[in-house]
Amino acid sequence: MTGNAPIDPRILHLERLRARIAAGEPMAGDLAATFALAATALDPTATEETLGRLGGNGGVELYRSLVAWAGLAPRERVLDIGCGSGGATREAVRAVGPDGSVIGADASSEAVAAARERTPPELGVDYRILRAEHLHGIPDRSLDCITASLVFEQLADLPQAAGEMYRVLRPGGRVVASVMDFDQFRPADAAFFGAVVAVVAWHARGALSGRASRATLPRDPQDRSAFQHAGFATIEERDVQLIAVLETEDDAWALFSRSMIGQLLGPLGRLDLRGVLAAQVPHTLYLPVRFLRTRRPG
C-alpha cells in the first residue's frame, strides 16, 4: 500500500533542517550550506528551469550574461563552481571552444548527475563533486577563470573558498560570479517580497538572520575582507534585473515553490505562501542580480 511506502531519507533530512530554522537557529555557516545542499538534492534543476529561463533588461540572461562578462577566450581553462545542472558550464564550453577545458563542480551529487545528463558528451565537460572550500585535485595556478552562478551566498566558509579560488587561478586569472541583490528592489517589488518574507518570518524565522541579515555581496565588510585577505583585486560590480511576468497564481507558484524560499517552508507554510502569492498577482517582478568580477593580480 502507498501508505506504507518508505519516506525518502532526503525529505526527512530536509524536514529536520527546516525544524531547526523554524525554531530560530540562524541560517548561517554550516546550517545554511547544509540546507542548500539538501534542497538541491531534491530539486537539482530548479534554478536552471526557473531563473535560468528568464530574460532581463538589455537582453540579460543568468548564464549567458555571466559568461559574457567573464570575457572567456578560446583555449582557456575554466572552473564553474556550484555548477548545478550545468547551465553556466555549458555556456562556458561554447566560449572556450574545443581547445579549451571546463570543469563543472558542485557539492551535490544529484546536481552533478543532472548536469551530466543534460550535457552532450561531445562538449567534454569534466564534472566533479567538489566543495568550493576544498578544490581537491585542481593544481595550483592551473585555471584562467572561475565562474560561480548564485552560489557564494550558500557557502559555509567564504574566506576558505576565496583562498582556494586564489590558489587554483594563474596570476591574472579572474573570478566572475552572480548573486541575488535583494538590496535593490523597486518599491513595488519590495512590497511583493515583503509579503513573502512575512510568511518566512512566521514559519522559518531563523532564515531572516545570518546571510539574509547582511548586505548583498560584496558590500558586507566580512565578504569584502574574504576576497581582500585571499589576495584578490578590488571587486567590480554590475547590477542587472531578470524579469518574471507573473500573470496568475500558478505562474508565481512555479517560480517560488522551487526556490530556496519555497524549500524553507513545510506544508502549512507553503499553503500560506501560495495564498500570499495569489493576492499579489498579476505582477511583473524585477529580480535584481549583481554580477561580480575580480582577479588574481599578476
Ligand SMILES: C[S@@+](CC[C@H](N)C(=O)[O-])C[C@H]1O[C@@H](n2cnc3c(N)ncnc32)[C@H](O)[C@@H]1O
Contents of the next structure:
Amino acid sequence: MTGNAPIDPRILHLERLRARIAAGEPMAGDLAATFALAATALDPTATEETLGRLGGNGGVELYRSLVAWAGLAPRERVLDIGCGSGGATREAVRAVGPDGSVIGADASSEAVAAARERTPPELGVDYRILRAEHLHGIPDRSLDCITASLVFEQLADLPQAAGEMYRVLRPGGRVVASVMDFDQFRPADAAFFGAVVAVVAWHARGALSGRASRATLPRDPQDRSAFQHAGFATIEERDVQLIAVLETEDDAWALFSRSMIGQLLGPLGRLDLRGVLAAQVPHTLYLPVRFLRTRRPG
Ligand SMILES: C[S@@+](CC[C@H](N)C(=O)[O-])C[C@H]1O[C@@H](n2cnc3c(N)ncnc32)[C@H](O)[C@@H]1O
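Output the structure of the form predicted in complex with the ligand; the preceding block shows the form predicted alone.
Okay, now the whole complex, with that chain kicking things off.
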C-alpha cells in the first residue's frame, strides 16, 4: 500500500527547496527564509529537543541564560519572537510572574501548535502565528522586552523586523537574542565541523554561497546597521558555548540530523553525513552561541 500513499505536501515542498539549493542557488533571502520555515514545519520541536537540552560553559543554558540576561522583572510584558516550541517563552513566564504577560509568536503554525501543546494553560501564554517582520495586532510601545532565541539568522528581512521591534517596545524597552556564531569554533571543533561542511558543499552547495553559511549578527555590518537604523542603542554581546558530548555515532546523528544542516540533505547526503560523523566520534563539540542585547533609547 505504501506505493500509493499520498506524499505529505510539506515534505514535497522541502524537497523542492532542497533541490534548488543542491543545484547551487544561493541560500539567501527568500530561499533561506522559506527553507527554514519548511524545515520547522516538519520538525518544530527540534531546537528545544537538541540545543535546548545542552548545558554550557559556566552553567549556561540556551533559554534560561537568555532570559536571565534580559533582567525581566515581575509584571513586565514580553514578546518571544520565533518562539518555536516555547522553550524561552516558558522561561520568560517564570521571570515575569503571574502579573506579567507573555506573547509567544512564530511564523510557523506547526511551531505555535507545538508550543501550545507543551505549555500548561495556567501559564497564560498568548501564542500567535505572526512574522517578526509584521507584528500585526501588537500596539506601539506596548512591551517591556522582546526575546528571540536562535531566530534572527532565519529572518528574510531583518531591517523590517528591527523596525517592528522598535515600534512595539516602550522607550527603554530591550531586545535580547541569541544567534549561532559559526566563526567562533575552537580549532578542534573547526576540523569536526569542516568535515560536516564538506558534505554540505557536495550535496547542497547553494548553502555555502548564501547567508546560511556565515554568522550574521553582530559581525555582519548590514545586520548591525539594521538595528542602528531602526533607532536601537549599541548592541552588547556575550559569547557562550553549549557543550555537546558526542560519545557515539547515534549521539552525533541525533544532534545533526535534526539541525538545519541535516534538513538540507536528501537521502544520499544524510548517508554521507552519518558516515562523516561516525568517523569523528567520540568528540566533545563546543557550539558557539552569541547573546545580544540592545534597547530602545528613552
Ligand atoms: C531555530 S528555531 C528556534 C525556536 C525557539 N526560539 C527555540 O530556541 O527553541 C527558529 C524559529 O524561528 C521561526 N521563524 C523563522 N522565521 C520567522 C519569522 N519571519 N517570524 C517569526 N518566526 C520565524 C521558525 O518558525 C522557528 O520556530
